[in-house]
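Below sits a lone chain in structure tokens, taken as the form predicted on its own.
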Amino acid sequence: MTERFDLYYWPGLQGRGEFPRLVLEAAEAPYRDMARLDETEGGGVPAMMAILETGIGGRIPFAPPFLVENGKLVAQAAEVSAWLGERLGLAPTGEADRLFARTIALTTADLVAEAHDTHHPVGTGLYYEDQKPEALRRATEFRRERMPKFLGWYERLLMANGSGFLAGDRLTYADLGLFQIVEGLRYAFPRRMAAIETDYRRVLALRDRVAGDPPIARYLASPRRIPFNEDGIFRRYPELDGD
């Protein structure tokens, strides 16, 4: 593979950014992550902010993450990845399944920001000590009936289809996904998931089959994967956690 792929995400943390970096991981393609380089090497914060202020050829992204390669930009998480996914191999082959693998990564974007939801719920500018009780309400909510909805949800796709992953019957992006969400929730929820993961087999054992893929396994041994810290979209709030 000729292409080299630029991701452009906050350095220090997964966030968002993690779901395209599965998908560049897990295909092993030649990638740099922009704003963890050097400035002496073109990257950095600096380098970032510079595309979001006057983007390429006056295609602004409104926020991280965001990929260029060859003078193209494609920006949000899900669509990224969908992009990569395509492009590398992992999605599936039919156009059916294809559609429905942007569908499910759409949704697994609503579920990220449900869990963002649950330290910051009145405003991302202000701090979690600010929004403390509120918080504690939003997060009771997202354990007791979001959580469910949304591991049922994948639970039943994933029964079925029947071949072990979302959408046709090899990994795609939608698969390192669900993988990055399981890891999400146990880091920021390990008390609810501990009482409710069993009852989504078919969604642990996905999470599983994708953690013992050979680039995975790689990348999740290396220092390349970032820590989940409580400065992510997943933080672990001992408070907000419960059964």
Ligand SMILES: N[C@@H](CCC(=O)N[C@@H](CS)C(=O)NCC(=O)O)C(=O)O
Given for the second form:
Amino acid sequence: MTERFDLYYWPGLQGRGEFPRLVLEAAEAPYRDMARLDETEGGGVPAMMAILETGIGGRIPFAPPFLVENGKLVAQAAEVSAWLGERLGLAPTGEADRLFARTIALTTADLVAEAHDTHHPVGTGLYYEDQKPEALRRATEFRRERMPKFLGWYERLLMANGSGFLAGDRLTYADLGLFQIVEGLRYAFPRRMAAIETDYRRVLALRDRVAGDPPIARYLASPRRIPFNEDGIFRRYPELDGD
Ligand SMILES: N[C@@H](CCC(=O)N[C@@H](CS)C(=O)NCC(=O)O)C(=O)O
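Having seen the form predicted on its own, the form predicted together with this ligand:
Let's see the whole complex now, leading with the same chain.
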């Protein structure tokens, strides 16, 4: 049977869907971005909502992103990325590094959640405008404490591994995730990133390497790459940024 991956994520924003999408694009895998597909082709948000309601074979995901392939369903951005990476040659080969790549992807998911909470610290269902004082406090702490701690950890991993990649000696889904983190932080916190990013030269070198990977470069230049906007995880609210 020919392999075809159906990715489900909210249309119009990169959000958490961008992590598995980057793996599919880097591998040049045959995939459909279901919620962005026309309803006449079996896609659109209704198709995604139907699976959130009834699942596939009794397996019901809690939230997008999720991926369906040949009757199998997997959810959670990090888990989808790991499964795709291992399936598509974008994971380390040895067991120790394969395991550790998952550790990295899950830690990246933690960072994503913290970045999200800078603009929605009180409640995901509330408007940003209704939680601004809390967002200002949360973002200040995130910029000062958490950004250097996470970026410094990736930098130490690159120093310790020595291959230029986060795990093993080739490009993996963990590296693609870090690429997205750097892009997202640069978008959401341009002043803070300008102030600190040169402390993480290995991270920046890896970001440039991923951006120059031919399938990724083609993807980034294509309309498939949704521009960052204020609906996603990384939002540019200037009042939340600072040196
Ligand atoms: N831990 C999950 C979080 C999934 C998640 O929060 N998805 C968001 C969009 S980015 C959503 O639609 N959530 C709906 C909800 O939590 O009710 C992951 O990393 O995939």
